[in-house]
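The chain below stands alone and is given as structure tokens, in the form predicted alone.
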Amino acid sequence: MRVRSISLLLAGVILIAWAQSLFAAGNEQQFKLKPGANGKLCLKCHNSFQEKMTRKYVHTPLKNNECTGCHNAHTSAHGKLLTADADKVCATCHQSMVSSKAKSVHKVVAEGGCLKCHDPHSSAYKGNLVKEGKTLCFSCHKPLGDKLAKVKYRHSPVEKDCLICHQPHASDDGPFLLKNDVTKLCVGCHKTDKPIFIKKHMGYPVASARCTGCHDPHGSDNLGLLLKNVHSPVSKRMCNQCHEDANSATPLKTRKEGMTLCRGCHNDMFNKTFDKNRMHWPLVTKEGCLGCHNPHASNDKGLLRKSMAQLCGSCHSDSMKRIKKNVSKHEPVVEGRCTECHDPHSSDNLALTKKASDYDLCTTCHDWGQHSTHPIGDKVRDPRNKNLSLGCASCHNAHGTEYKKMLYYPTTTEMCLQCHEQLKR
């Protein structure tokens, strides 16, 4: 018995390996169509590809009627009868779109979505591309596409290709997919040894600067492309304000360091702020003021670096991180005004806020706390902790959480057991 198994055993191996050498013989044989059909024959049916073929710029595959390059003439697993996944199918031949060294990558690149930008058959526009240059970026990038738009000046590039400035799928050199160093590919165009540049720049010695610390690359309402909103010795041409004379040994160097120098023209806002008993801790490190905000321009109210909310996040992450995953969540938090609730400087109260009692701060927004039936204020002690008083945030957080109406617990009925204990029986 064991004899026969043994027997059965080796004559199956026997059977597999002949079958697969087989399909290997066969497999090396290509299916015999009929003479000059490869690819011509698709073409019967596909009439509409007739009009492909005559557009300027048609795929190689296309071209050498290599229909079979892309497609299985006969069946599949994936749409359009493909043999992959549409973006695995471009990396047979496109493989190396992304180096290892790139510093940014194309978000459309990185998740496979060559399509949205390139016609896999042909095109009228070089590249295979859907569109024409800007047009084909402003329609991913629209709120770039609408600023431009209505501002009165716009940066020369922008109106010709934005592939001037950036790469297509990923960049080996810096971020947002630029070609170079911000300040090398400005000064690719831009030459420093000019005397109009020398003239506009006052004398400083800025061609190592980094450009778009005063300028936008893209656009703006103001002459020469300063940002939206400018320190006031700059608009004024008064750089000798902060900085040592132009003709000095070191001319980019600041007067005063820090936040003394600051405190020269803000001192109102520098004695309110040292007032308090809680700082904003940007404010006592070293960078101080420079922490949050550019002394040249921005974009952004406040001369700040960044949008509020990219800009307190870079530093409060966890908080920022929380707040992706809240189902509800408060609207100040959402579009990004913190200081709403928060005083960017200093302050008398925990957490920054505006006003010590949480009741008073939100109900400078929502009237409906003065008519709420439950008991609130400094006067009621919060069962669960005598020493606080019972406020807004006794039931809600701030900034939101994963249960509707920010409430801590799923419902309101295991939110109010949490005092009224007697329920429970």
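Residue numbers count along the first chain shown, from 1. Just so you know, these numbers come straight off a predicted model, no measurement behind them. Compared with the form predicted together with the partner chain:
- Structural comment: of the residues L227, L352, H59, C165, the hinge joining the rigid parts that turn between the two forms is found at C165.
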The other form holds:
Amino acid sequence: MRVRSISLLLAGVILIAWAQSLFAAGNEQQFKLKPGANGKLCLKCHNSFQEKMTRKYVHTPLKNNECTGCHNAHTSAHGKLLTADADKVCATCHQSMVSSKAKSVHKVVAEGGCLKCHDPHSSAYKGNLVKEGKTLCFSCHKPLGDKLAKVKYRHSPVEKDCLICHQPHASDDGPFLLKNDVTKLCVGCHKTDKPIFIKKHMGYPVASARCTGCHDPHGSDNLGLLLKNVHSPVSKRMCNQCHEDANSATPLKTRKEGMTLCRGCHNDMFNKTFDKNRMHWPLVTKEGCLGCHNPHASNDKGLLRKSMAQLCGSCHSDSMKRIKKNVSKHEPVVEGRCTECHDPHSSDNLALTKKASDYDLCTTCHDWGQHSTHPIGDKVRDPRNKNLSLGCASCHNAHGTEYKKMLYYPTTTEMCLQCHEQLKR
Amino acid sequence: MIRNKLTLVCFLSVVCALPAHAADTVKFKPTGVAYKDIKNVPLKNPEGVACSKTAVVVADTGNGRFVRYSLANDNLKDGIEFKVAEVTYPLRVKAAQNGRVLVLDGKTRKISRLAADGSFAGYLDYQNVPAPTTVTPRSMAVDDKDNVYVLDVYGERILVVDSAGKYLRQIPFPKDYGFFSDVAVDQRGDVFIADSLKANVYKAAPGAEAFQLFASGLQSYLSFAVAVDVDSQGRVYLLDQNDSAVILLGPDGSFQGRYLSFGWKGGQLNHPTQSCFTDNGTLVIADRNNSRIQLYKVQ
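Could the form predicted together with the partner chain be shown next, to go alongside the form predicted alone?
Starting with the chain above, the whole complex follows.
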């Protein structure tokens, strides 16, 4: 019975192969194609491909002398005589690089930028990669590569290959293309029941905690790959200053709730903050301080959860959107130094600015205020509105505008004529 | 054949005219403005405005005081100053019954009750409020029974209390919200809240225990909704603080238009912060960065 089945299967395969060869032969006859017209003939002119074909890894269509797998021999509406746009042609065969369940997708994959990593013809590296391993990754992720070249301590997988932790195309299981959720991925190697692990974490049950809240998974100048800035109680290993004791029933529970806990140490800062007229509203929500700060460690100054631009922009997205469109931009805004002008906690001034008058605020950096200028100040009334005095913001938008010099109007003349209407011709 | 063509032409002209007609149906006509009080003291960054039957109370935030104007012919008259020692930085005011006013103070972040004569009548003292007992109001609204709807950003809820502060009920904020800046209650008792960060408006029907999405995807028209109001026809008005405009929504939540624009001249806005409707339908706006109160007839 089994022999009969195998015989039938074999016969089927032979039949299909024969039919294919007949079909190909039929095509060649129909179009009067010369032998090897699907690729072998191409190499007669494109002789540089002889060298490419000697490389270790050759793309299957090329290996089979089938250039027409990707190119049209006569004409094409796409570059390089491709049969589809360069960002789509790969997907005609490789359709399943990103599953519908993907939790994260590599941006270049989503954009169809396969050729940023792969050589479409051949390569010395597996997977037709244009460079080897982490060298390839760091050619785009340059800031990370530069940082890792300088840091004292590097995570050992980073030294070897990024693909130990990350998927190259998409991940169904974790963010940032990780092969699993952060914690599950970490504990796959770092056994949490080992005495050294327990000791280093002061006996606290951190097996299910998010490791990247304290550790930089790539590298750091701090021992234990701790993030650049560490909250003082953490660096002193005084976890129980904020959390209940490690041997208590609820060791990870904080000793007090919300900002009351933070106030215990940062009392002066709290007194100053709450003595002002205007609060940054997120501070008085349930998240309190933790809306912006990481209580353990951070790579950003002030234990911020993200870079200042990203953090502020996560709520003030409308401002960020406007800023992106602007032609003229205020330097601190571009560099994400929001706190140059604003107090992130509270202020007595509108928009939580550090000074009440825009003149005082602007002249902390711009010394032109000490020279001759257009009359401005409390005593100079704005002709457009008698309740306003003239200040820097009467003509300039502090974040920038779509016009030069951060002016509200396209030309200086139009700007001036807003007030000097009598000069209009 | 000719008849068919005529029908098609008529149909196309009606279809083409519809958007223009819709845009033209509402007009914001400036009818009045207040720059000063009766003693010629200029307003300074007023953030709050509350409309009652005969008066408009302004929270003159930058001067740490209140100014009560009387209403006459769609404009503001007089402008009597009053100060309240317990409220040094009034951010938001809402009219209650019988000329009384509720005010949110920026410094204490408490809601105070002011009597019709402007005297301090005590803080809104929350009683029997379920956990969390901490209440941090960002705004409030008052219904025709004098019940107060407190936008509690700490408790992530609208807390409904009676005029004395006694707990009546609460409506939790919807999931995945950004930040709510204001609450309004219409004549029917529908409660509206505006999500400033996600440009959404939610509505809870009278007695409902949860909010439903009323209008979403307004990002194209709206930067930062700081205030929400409802007129007698059920239309919803959102004040766009950061882009200085008014966004009008129909009673079904549909976008009806974006009105007014940024500027310093009469009729223009510069970071508006609160609005209210007078009994005859005049829209009063606290034009904060222009240090004035502006009135518009919505036609």
